Structure formats: structure tokens, C-alpha cells
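Next up is one chain by itself, shown in C-alpha cells, the form predicted on its own.
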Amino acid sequence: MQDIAIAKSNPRDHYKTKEAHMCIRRLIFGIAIAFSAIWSGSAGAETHSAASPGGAIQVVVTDENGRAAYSVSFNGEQVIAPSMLGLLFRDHHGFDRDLAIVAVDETTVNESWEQPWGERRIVNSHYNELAVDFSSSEGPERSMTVRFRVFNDGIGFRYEIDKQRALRKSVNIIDELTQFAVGENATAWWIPSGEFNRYEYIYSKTPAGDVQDAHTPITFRTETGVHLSIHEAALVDYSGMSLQRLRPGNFKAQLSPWSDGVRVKTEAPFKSPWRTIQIADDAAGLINSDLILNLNEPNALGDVSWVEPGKYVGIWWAMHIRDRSWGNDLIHGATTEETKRYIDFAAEHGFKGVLVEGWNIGWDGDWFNNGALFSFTESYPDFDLEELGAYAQSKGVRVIGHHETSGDVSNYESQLGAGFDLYEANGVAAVKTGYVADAGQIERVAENGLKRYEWHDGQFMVDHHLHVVKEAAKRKISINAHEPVKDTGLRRTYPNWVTREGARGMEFNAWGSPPNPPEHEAILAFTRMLSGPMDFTPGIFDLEPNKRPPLREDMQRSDPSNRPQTTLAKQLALYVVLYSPLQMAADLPENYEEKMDAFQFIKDVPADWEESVALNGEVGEYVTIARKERGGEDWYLGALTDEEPRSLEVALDFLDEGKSYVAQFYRDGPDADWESNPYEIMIYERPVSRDETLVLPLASSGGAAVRFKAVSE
């Protein structure tokens, strides 16, 4: 199924006409040139705006005392104050001040879109654009163009500079000057960037003008109310964003830099990614945003049927709590007989895949900082990869992949293609990369052939990423990142990138010295979440495991703090709260067969959708989710809390009309308790009506998960 529009109104092709409106831009260069000092100067700023279609959200970009800039509103409420627009080059004058507007263009676009797999089938996207032109009053002759997009739900701007006589073809950017002036008194929900764990930080909640140089999604909470995201779409060929602190609540776009200091190496005409600000009135509103989606371009890639969503099992969880290894120096989990065992649990729970690390040649000695032992055709001794992915096709299951890099890219790259190839070969439809490195360390070779290092998200690594997913793409594989760079949508463009890591995930609850805190899936789903699907790994049922004994005495954990901080029922909830297309159930097979009444819910739940819309929610408090599923009628609910225990109620009023339904709630039992007696838990059903509110006691970092069968009259 493609990427198709289905509905459109006010069509207008503007890339089309762009050389037509370039033609009379330079005819008016001259007047524009002659009259800058008027409009800069003592006679007013040139002033534009643009308002979503719904009005509540403005846009006004101006170009006073000669600098691009920009503010935005919110029912009234300047939400950001006038922030600096523009862009600095290594061999070339920027566009940082002696600019003026010298031509607009508008349009209004609605229509819809249909995603092959999401948490929603049908998207409609709708925005009034404002294309500003602005060119030099002083200096070498040059231009750029700020495309801004005002949707119901936030905005999009970029910049597009086309070829020109100022700028050479080779483009070496040094800065992007853009701001975002959120003021100092909000509440921010952030994670530090340019750090060597990438984005695997705990959640901070601080005023916005505490905030220091922070990753993007980030969240702040205006005290009246509104609350805003901040991020970007679309990145390609270019550096991530992050955002760098000026002053107290003002922030500058920090693009990660080359390993010679260069931001961004490109040639005119390019455009930059879209920097986003997701704008609602309540948490809630920002987790129902297609704003992210919106900017990006459609499928890339025609059929993707063969992109198939769908929950997975692995030998992966033995390995973090240290009861197997992924080399072959202790116990070993990826061999031949370990595998089939998972694969005859996945096909018994109709689970689609069985990911295996562990089984190439690599593992063993300090793999951690060094890349280059790793290969990705030969496996050990005790792993047949032919025979498994035949033994799994049997049981209608496939291998989930494992490609682990170490941050050794060249090394990666130069077997990319014979690696695919082999999973091609033996079934293999899914493959989950890796790229544990420090943030500074990712290896690659120059064309001197001198080794560099480069940051995680600097460009050399945003391209190489697409290159996996473009070479998988060929074999009919798709990929989950992990280590990744941040998620900017492109899953729109290219949707055999079905999901990524991105985030502290489940396995800090087997290491992480501190685990992941009671509010971290409160948080995640207001900040994260908001960029694309996580493979978060949930579904963890052994919550005491100190109280067992390792396999071996030299393999157990050390500080028994390291434990997920959440009941039974959190862990359900966290299928529907946090997306994913493929998603795990996380534990050992056999802590699933204890608890055979709660994994009904994992093996029920979907883990693709028709429509997804959060119903509450505060942002590292708690949240309630509710998603029905694709080509059924059944919805599914999930709601959880941080340490404290809370009481949420729910009107059901997004059930179908028309139908009637049973729910089958999985909640805290009234003694549940994430640290005392986190196993109690209520297993029942009874018939409900889309006219009723239900009420959902929740633990200490507790949760509901609640399925509503649709039944026949």
C-alpha cells in the first residue's frame, strides 16, 4: 500500500512555478535594493503573517532592522517571541543581518493521506503556507527563502536556498541561526545533548530558564497553560538539531558538527530540515499532532506491502540480566537449540518473530571498542542461520536480524550488502541495527585514510542511516534502529524504517544504576513519543528478579535497585501508550507461561492501528491512550501513572456508535504497589456502552490496559 493522497482542495504546485518567481524576484532586485533602507529603517519593518486554518495559531515573520525573524501565538498568547531567523557559511557571506522581504507567496492545502502502517490509517493534512523571500541590501547579491506551514496543530518552517551566484556549488554551513525564544518561566521536560550516552538520559523537569543545551523533542508547559514541542522533520542529507542555550528560556538551533568542525557540507539549491513547534492547549492535544508526518514527503519506495507490523520475541532479555551472553565466552544465547526454543514459544502465542543477537562472529572480547571485530555472514559454531530461518518459516515465524556496529561504520558499510543478502536469503524481513558507541565515537574511515569520528547525529551519520534503509529496502527487509539517529518522520518516505530506540528503554531496568524512574514512560510519552514509534521493549514480568538465583554466580547483577520500577499492569498498558509497529514482548519464555492470564493481553493487543487518540494525560504524571485496531473493530486502552497512585476517569465516548462491546480490563489489583507488590492485578470483563465514564484505580507507577471486544448483536 502506497503513500497516496486521497482528498485534495486549493491544489498548488509552488516547486513547479519557483523558477517563474525567481525570474521576477530578480527583476525587482534592484527596487528591492533602493528601498531596503526605507523598509528596515525609519519607515517600519516589512511585516507578514500566516494563521492556522483553525486561527488559533499565527505565524509573523519580519525583516526589521534588516534580520529575518519570526513569533508565533496561540489564541492570543505570544508563545514565541520574536526569534532570529538565518544561516552562516564557511566561504560565503549568510544571511544573518542586511535582509529584506522582497516577495510572499500563499497557499492553503488540505487533503488526506493513507499510511501503510501507523497509529492511524488516514491523516489529514491541512496548513495555510507563507513562503517569504528575502534577499541582501548590502553585499554580494543572494536570497533565501523561509517556508512556513501553520497547522491546526503547530507550525513547520524551513529554509531553501536556491543556486545562485553568491554561493558557490561547494556549501559548507557553519551555523544556523535560528531561535526559539520560549521564555524562562515555562516548564521544560528535557534531556542534555552533546553528552557520550546520546539520547539515554533520565528525564529532567526544570524551568525553561534552567534548561542547558538540550536534545529535541523537548517539551515546556507555559503558565497559562499551552503546551509546545519543539523538534524537526524531514532530516535529510543535513545535521540534527538540538538546541543550544543563549540566555535563560532562549535557545538557538546547535547543528551537531563534522568531525572538521563544518555543520552541514551541501550544495545550493538545498533545503534544511523543517524545525517543528507542536502548540495544544493540554498535554493530550500534543500526542494527537500529525505535525511531524505532515512535513515529511510521501512513500519513496511504491508497494510496501511487504512491510509487515506485527510483535516479536527474542533472545535478548536473558542477555541484560545476565543469564546468557551475546559471545560465545559464557553461556552463549544465540545458538541453534536456544533459537528453536523461541521460535516454537512465538509460533504457540502467534507472535510474527524471534530476534536473535548474539550470533555472528564478534561478540567475544571487547567488542564494545572494537567495531572492527565484528562480521555480519559468519556465525559461531553453534548457530545455523540456514537451518533456523527454514525452522521458522515452518512455523510460520521469521529470524528477526541483528546488525551491531560498535560505531564502526566503515567496517559496516563495507559488508552492508553481503549482509542483507544473507538475511534475504534465509527469510530474515526485519533487522535491528545497533550503534553502541560514546556520542563522540563513531568510526569511519576518510578518503585519506585517516580515521575520524563522528557524532551520532551529525550528518555523516543522518546519511548513513538512510543509506541502510535504501540497501534494505532493495531485499524487502526493514529496519529498527537502535543507537539511532533521532526520529524525524521519514518512516512517511521510506516506511520499511519502522521503528527505533532513541530513548532509555527497558533494558536500564536490568543495568542502568539508576533504573528508569516510576514517571519515565509519563515522560516519554509527551517528549519522545512525539517524534515517532520507540521499540521500548516492554513487557517485562519477572519486577523482582534479585529474588531468583542466576545461572551462574560470576554473571549476576550487583546493585539490586536494578529492577523495573512499575507494576504488572503498567507493563500491559505500555503496548497501547508507547507505539511501536514491531513490538516486543520483552521477558524469557518461560516468566510468561507463569502468568498466563495477564500475556493474553500481549498476545491480543495489535500492533498496528486504525485510529489512536489520547483521551488525558499530564506530562510525567500519567496518561490514557486508547487505539482501535486495523481491519477489526476492537479498541484497545492503556493508562498508567507515575509513583503516585491516582484515579483516572475515562469517558468511552470514542468507542463506535452503533456497536456494543465487552472489556476485558487487565488493572492494579487495590493492594498493587510497584515496589511492595507489584504483581496484583485484576483479570475480568463486563459489557460497556460508548455513553459511559469508567474509572481506573492506578497503582504506584501502576496502569490499566483494557481490550473492548467488539460483539455481534
The other form holds:
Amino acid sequence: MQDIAIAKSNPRDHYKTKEAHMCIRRLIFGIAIAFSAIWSGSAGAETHSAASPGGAIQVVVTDENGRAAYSVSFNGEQVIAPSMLGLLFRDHHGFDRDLAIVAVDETTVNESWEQPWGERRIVNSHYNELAVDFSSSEGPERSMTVRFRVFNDGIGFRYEIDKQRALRKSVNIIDELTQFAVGENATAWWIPSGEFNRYEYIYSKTPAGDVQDAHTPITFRTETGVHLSIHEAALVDYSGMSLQRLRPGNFKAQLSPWSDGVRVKTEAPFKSPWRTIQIADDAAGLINSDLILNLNEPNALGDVSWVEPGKYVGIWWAMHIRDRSWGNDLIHGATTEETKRYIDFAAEHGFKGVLVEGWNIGWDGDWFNNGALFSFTESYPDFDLEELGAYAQSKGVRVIGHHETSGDVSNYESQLGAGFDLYEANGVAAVKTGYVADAGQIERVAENGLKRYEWHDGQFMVDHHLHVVKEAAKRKISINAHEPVKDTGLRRTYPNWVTREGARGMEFNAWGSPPNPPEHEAILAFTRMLSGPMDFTPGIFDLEPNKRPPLREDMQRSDPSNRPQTTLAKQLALYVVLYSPLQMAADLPENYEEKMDAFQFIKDVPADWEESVALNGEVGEYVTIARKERGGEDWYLGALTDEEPRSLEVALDFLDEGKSYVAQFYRDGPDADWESNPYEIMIYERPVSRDETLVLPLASSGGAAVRFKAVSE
Ligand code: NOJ
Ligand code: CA
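How about the form predicted together with 1-deoxynojirimycin (NOJ), since we already have the form predicted on its own?
Expanding to the full complex; the earlier chain stays at the top.
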């Protein structure tokens, strides 16, 4: 009734009526327009809106001037000004203009689901959905749906393109027109996109108006203090999205191109990943959001009880500080004897895994540029995988595998099955992969047999990573990808994709000039970590490794100013702040043996959680996170600060009611300072109650780690 009236008053009247007859679904949905259509000022434009369940977030969608556009407000303040939507194709008409809303559909979902492992076991997903169908009035008939989901912690929307005559055969997307008009005066924390070093950059803090191009997640704070994080969810068979400046503070989606310039190669029907905007009234609210996971599909692997979170040690830091080498040409790290030393250490201190890098042929010489030489089945002669696999398992430990590809993906894929089979046969349940090659240097052999070079975040690598994860799952192996494509929450669908790198990790403190600055982890918590777990590899206890004399003259250490710029207590806090279900104790066993009192926290802290809550924080300044262990009663807390010493007040009301706790503190000593006195640490315990507020003094680039041990009365 009313929808017909709308159609009549609309200049695109004829088209709409025709469209409505085309399909019964459309006709039914047409009635829905009567409920949610709001007439905007502009003649003929149609506008629809959806609000979050709590009402704070509102999304408005319109076809004004024949363009698809949306805007977002939070508590009445516009946080995304009207921003365009659309797609362009190489060989077909696109969705950029002459568009009209022809139907909408609304639903509400409120459900909870359980994570096999994660920051919290039970996740609530509560949203209002608005699916808006746009059709074109010029050129061949074509239609797209833009589906919005509005949660209390932000929004997601994606393009859904049905099979249709106008998009027959292969579809080459050459541009995505999605815009995010944040405004130039917001503050942004970001890393550049399209650079050689992928996501491994020091974060910048600038006005949004100064950002030219940036990877996601990117975090903004508006002038009124609202926090936003723009990212994407469920990146499958598509290219990664970064943000490109259109005008100061107004960004456009930029899809990472294939080597031939096409952005995405697909065919209808297809769906884009979700474009996400997390919204919170404070910085900690961003961390407490489950939006990215909620927009991913449920577990596709069935029983995943074989995916085991846990802590590990490994033959790793020794190479980064140049004590040892990956290859057999200097002091080979991955020998049978040295691996046994790590296995013994792991068994003695309760670690589940021992990562072994440099065990396989291919590392000698310039491995960085010779990915084709890697074998994933042949060991160096001084490394016996079979013996070590059995030795580890006899001690309740497993070898963690390593597949460095140096970007030669075709070489890796040709050996993938055999490489995983070998590991499976030797009790390896987790494999770290690696793609150290400059962005744009990922090698593949194209259909015509010629070599092509692809980006780390392009569709080719998106597909490759998922292929690896699926092949690994067939052998009950979990994947920890380094130099990966960014995380978009696919761990929900593929729970064996446990963790990844995808930012500057600890390794930069061994050889990076400059190393990670004191504010680094206080930025990561509010940026990179919003996308998912990170294999940061915390827990360095010798904070000045490059000051030690080299073991051999031809193995010169890096510049002594390259070091973790933190206190010892902050290294412990990282275990709680930077979530990863595979969490490394990254330093050498001998360095832990010197500080067993502080090491106790690393031994105790779990890698899997029942619940997590960010208690306070400001991006790049400080953060406090509390987490409750899964399968137990204890809570853990990590707090850390940038170079600014500060005292944080933390109310303990997150502790369970009716329980008694003894808190074990690992805090910066009164004179601790990352630069001049990093090791001063106070370790003590006392009973605490959930009614009290702790005051945690943190040194310059310091931290605090606390275990709240539940005690029976
Ligand atoms: C870079 C990874 O991030 C690091 O952890 C690894 O040790 C090296 N590549 C060698 O694969
Ligand atoms: Ca790396």
C-alpha cells in the first residue's frame, strides 16, 4: 500500500514497479519499506535506518542522487558522515550510480555461542540487521544487497551480489567505492599500507586529516572522545582492504591488487568481507568488543578438541640475537642436542611446545631471497626429527614445526601435503609458517607458467593462507602464520588458525633500528590486537642482549641500543595484555634460570581464558586487562604504560563474588625505569578482596602482572 505510494511519487517509479514484479521476494520486502522508510529532504531519495539493540548506534542508508550511501551516529553524534558505497567491475557495469533502493529487510538476532578457545568462552551476538537491495536504473538490469548489522559495539556491512544476467562469467572487481568519512580532526593511530614491510611498522599518532593510506585495524578518537576502529571481518577469497585518503579525514576502501592490476577475481554470486566499525565511548570499550568474531561464520571444522592452546619455548631468540644461525653455515641452532635441551627445559617447567626453526634444508646463505631452495621434508644432518618427536612426546611435550617460505609460495604449495604429513607422523600439532619477502615479492607460478609477484594482503595470499589452514586441519595441525595477511576473525570458522604475527613483534627488539618504542604495546592493544591474537613472543629477561660479547667474531651482535625498551615487570604484563592462545616464553632457558622468581609468573599464566575484561586505558598511554583462566578459578591482570610512569587505580570488582583470593604481585620496584634500571621488580603476595581498589605504580615503560589465586576457605 504505502510502498506503492512511494513508488508512484518517485521519478524511478516505472523501474521500481517492474522490479517488484520481477520477484516475489522483492514484493514481500517491499512491504517492509513501509515500516522503515524515512523520507529525506531530497526529492525522491529513500532513506532507511537501523539502530543497535541498546539504541546508541544508528546507521542511515540512502539512495540520494542515485548513489548508495550510509552514515553512522553514536549517541546522536555523527561519527561517519554520509559515505558512498559501491563496486566497479572491469568488464561489466558497476554499482556506482543510477541506483535506487528497491527493497529492505530487517531482522533481529540475539544468540550466544561458545568458543573452543579464546579470550572468553561464551560470546553474545545481539544485532539488528538491515539488508538494503539496490537496483540500477541505467544500463543492464543489475542489483546488489548491502547487508548492515548493528551491534551495541559497532557495525558491519557487506556487499552481496546474486547471480544475475548482467554479471555473467568471471567478475573482475577493479575498485570498491566504500568510504569512511571520519573527519579530519579525529586523532588516528595507524601504520601505512602498501609498503614493503607489510604490517611491521611503528604506529603513528596524527590527526586523521594527515593519514594518506593506512592498514586496518586503524583506530580513531573523535574530538568528543568517541573511539572508532575500522577494519574488516571474514576476509575470504577477496583482497585485503586498506584505507586511502580521498579528502583529509575522508577515506576510501583500497583493495590490494593482483599483479595484473585487478583487485578481486570472482564470479557471481559472491559476498565481500564485512566492513567493520567498532564504536565505544572509551578506549577500553574497543578491546571489550566481539564484533569481528560475531561477523564470522561458525566453526566449519567440527570437533576441534585437538586444537590445544598453550605456552611454548623454542630455538628462536638465539638466532635473532645472533648467538646461533638458522643455517648450517655458522653455529647451527637446530641440532638434535640443542633441541633436547629445550625439550628438557619445557618439560621441567610445564611448557607444551618447543618451536624449532632452521631444522630443514634451505637456510644456508641468503635464505631471505632464495625461497625456492627450501625443502619441507629434508632435515639438516645434525637434526633428527623422528628421534626428537618421540623424545618430546615421551616427556609430554611436542615439537612445534616451522615452515619458512621466504615468499616462494609455489615452492611451498608443491610440498605442502608432504611437509604436513611428515610433521603429523612425528607428533607435531602446531606449525609456524613464515613469508619473509618484501610485500609484492610473493612468488607464484601463473597459469601460463610465468613467474608472478603478489602482495601479502592480496587475494592470492588470502586464498593461500586458508588453503594452508585447511590442509593443516586435515592432519589436526594448528597454524601460527608470520608475515601473514591480517586477522579478520577467521579463527571462529577455522579454529586451528590459532595465532599470527602481523605487526612489529619482539624480534624488532633484537635487530630493529629503532626497536619498538615504549608506547608500542600500549598502541597494539587498541589497534592490531582488535583483529585477533598475536604471536608477539613476549618474556625477554635479558633486556640488553646486544651488550653481551658475541659468541664468535663472525657473528657480530646488532647495535646495543636495540633492546626491549621495557622493564622486566612489563615483560610479564604482556602475557595478559597481548592475547595469544600460543604464547611463547621467548628468551633463552639460561636467562630464565637466572630469574626463577619472576619466571614463576610465566609458568603460571594460562593461554586460554573463560572471560576477559579491559579495565582501563588510553591508546598509546596505558592499559589494564583482567582475564579469568578457563577451567579454573584464578584471575590474572596485566597493566602497562608507555614511557610515562603512572599509578593506575584498579577496582577489583571483576573478581568472583563470594570467593577469597591471594594476589601474587610482580611490580616495578620504586626505582625501576626501562632505560636505567629495568630489572627492579617487587614480587610478593597478600590477600585481597573484590571490594578494594588496587593502586599499581608503574615505572617508565613499566608494568604489573598479578595472579589472583582463588583460595578455599
Ligand atoms: C620472521 C618471523 O617473524 C620470525 O619469527 C622468524 O624467526 C623468521 N622470520 C625466520 O623464519
Ligand atoms: Ca616477522
